[in-house]
Amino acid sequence: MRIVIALGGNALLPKGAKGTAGEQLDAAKKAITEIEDVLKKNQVVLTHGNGPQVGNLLLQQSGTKEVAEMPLDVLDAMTQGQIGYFIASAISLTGLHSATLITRVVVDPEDKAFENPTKPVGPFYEKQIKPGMKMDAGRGYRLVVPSPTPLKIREHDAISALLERNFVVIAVGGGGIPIKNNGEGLEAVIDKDKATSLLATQINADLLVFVTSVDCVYLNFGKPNPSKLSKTSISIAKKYMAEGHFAEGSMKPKVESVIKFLENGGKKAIICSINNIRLALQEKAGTIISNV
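That one chain, whose sequence was just given, in the form predicted on its own:
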């Protein structure tokens, strides 16, 4: 089976962690341990976010004038290498071969997202300490950057070729590096969920898995009467989304990305946490969404 698994921020940078190399490597090891059997029995692509890491790089380079600042697309590439290295190191412990692919994603340079930055990156602050910060879901102020819609994964054919050679592929890190059709980079951070869904479609994946901070999708999340959504279909998921059950910047992008994958020919998708992914892959936990 060909599977695309998106590792969310909490799976690679636990809440409360400072983000040291040791912490990130330990988190990667834990995540890979949970999915080791899946990696050994299937063709698997691992994607990941980069919001905390790319935001930290922006802060680091704004702290000195002694070195040249890098544009955001270059920082995207740097975090792909950084996080990919941690994941690849963890995979090496399983005896499997992996390949970390610097992945570029074509976007429209006229995308309105460039005029209206919405993607939160970096750490949380109690107040706005610099221009360009916005409140992130009531959790604190964060820097926001443009997040254009992904249109094409430029290296999708290379990813498929590596899968055929039995590599675990680490790709589309941080949503990919945004580029124009001619390969010129653009300053933005693409939504990891949307880019992962697009990749899953382009490589004809059988299953799409989003690993997030909660064990499954909830209706009335954060309210006195939350309820777990164990199994559902595209039509029902759309109904719940229209009713406002899924928060912007949180669960809504994942549900939207799942729906798009299934509408474009995907067979099944799962939303779960790293702690219950084994059971979720057996359809005994998490939220299972299918075409039926």
Second form
Protein chains: 2
Amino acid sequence: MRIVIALGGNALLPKGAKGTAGEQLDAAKKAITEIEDVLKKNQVVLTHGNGPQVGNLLLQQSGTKEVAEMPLDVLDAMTQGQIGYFIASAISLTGLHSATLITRVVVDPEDKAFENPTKPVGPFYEKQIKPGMKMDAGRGYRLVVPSPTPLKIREHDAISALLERNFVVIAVGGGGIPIKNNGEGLEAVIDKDKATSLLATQINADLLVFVTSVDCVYLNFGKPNPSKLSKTSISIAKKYMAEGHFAEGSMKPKVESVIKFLENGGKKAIICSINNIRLALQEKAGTIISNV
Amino acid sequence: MRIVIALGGNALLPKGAKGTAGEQLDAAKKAITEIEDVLKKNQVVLTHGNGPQVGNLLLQQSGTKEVAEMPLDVLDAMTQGQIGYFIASAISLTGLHSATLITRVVVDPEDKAFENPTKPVGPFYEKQIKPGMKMDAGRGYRLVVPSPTPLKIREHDAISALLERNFVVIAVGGGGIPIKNNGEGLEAVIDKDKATSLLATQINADLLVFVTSVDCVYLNFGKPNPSKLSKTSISIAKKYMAEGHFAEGSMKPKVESVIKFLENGGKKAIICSINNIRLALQEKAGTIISNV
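Output the form predicted in complex with a further copy of the same chain next; the form predicted on its own has already been displayed.
Now the complete complex, all chains and molecules, led by this one.
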């Protein structure tokens, strides 16, 4: 089976961690241990976030004026190398062979997101030290960048070629590096869940898995009467979404990305935590969403 | 033909440049323009250095105490992402498809190099701010790390798989990330020329090309009577090396790496500049070294 698994930020950098190499490597080892059987029995692509790591690089850049600052697309590439290497190191302990690919994602430079940047990235500042900064919820000024819709994973063909040769592929880190069709980089951030869903469609994955910090999708999440959603379909998931059950910037983009994958020909998707992924693959845990 | 081309630091970051993203991208575009025909007609792996980029990251890290410092192996991974992305962007303009692979290289943790670190990396400091720093030629203290012999390019199989599918592969950046056989990273630097030669052997390359800042190998280089070495063989190259014609840390490691590739079954190697690589491939420029 061909599976795309998106590892949430929490699976690779525990909350409250400073982000040392040791912490990141340990988290990657724990995550890979949980999915070792899955990796051995299937063709798997692992995608991952990069928020805290990019934030750290932005902070370092602003602290050392004698070194040229890199734009966001280049920082994305650097965090793909960093985090991909941690995951690859963890996979090496299983005896499997992996391949970490620097991954670019084509977006439309005319995407309306460029007129209205919405995605805050990096550290907080007391004042606007560069263009594009906005006050973030009274906590300080932050760089706010556009989050355009991903149109094409540029390296999807290389990813498929590696999967066919049984490599565990690590790709689309941080949602991928946003580029124009001619390869020119853009100062933007692509939503990791959207990019992962697109990749799953482009490489004809049988299954898309979002690993998140909760064990499954909940209805009435955070309210007095939460209930687990174990199995559902596109139509019912859409109904729940319309009713406002899924939080913006958290579960909603995952459910939306799952629906998009299923509407584009995907058969099944799972939303679960790293600890229950094995049970979820047996449909004994997590939230299973099917294309019927 | 299967060709491995090592791009020298000068080809990707001109002397005196600060290393901005624009400078690095422009240099990559110029280099790729020179080899576009070569890339279109052959299976090509491009390797590259990372000295100035790693130096800049070390400098940034020391300037921002609130962010966790990454060890050298992780910084290598980050620069592979950074530089690989610049090269991939340049390749996109040719219409070719590329794949940038984070590449690890197995070394022996008992390598004698670990007892005697010799490779200075990163910025100069007025005093020893951390263990492993040594005075460098009276200019200040610098981090000095071991340079162990590369034993195996861990990702050689993924590189071959991608070449067979006609991707231009960007790999072994900065000589690769030094790891133990179990995948654990090491605080060391691998010589880019040695690692490139090893890769060429492992993937059965027909040709190994070292792109450097001079147009070919010279005898009596830097002396009143320099002479171009246009064609030679292993045995004659060894004789010249024994006579001290090639500078330590500059041309000598390249010639040594060429000899190793040829002794391990390679047929032909070229040492040339980026501007004359096309002529060199027609044996009309550069230094051609054959296995006879």
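Note that the coordinates shown come from a computational prediction; the quantities given were computed from them, not determined experimentally. Numbering follows the first chain given and starts at 1. Rigid core (definition): largest C-alpha set, two forms, superposition within 1.5 Å.
Residue displacement note: residue 131 has its CA displaced by at least 2 Å between the two forms (rigid core superposed).
Superimposing on the larger rigid part's C-alpha atoms between the two forms leaves the smaller part rotated by 34 degrees.
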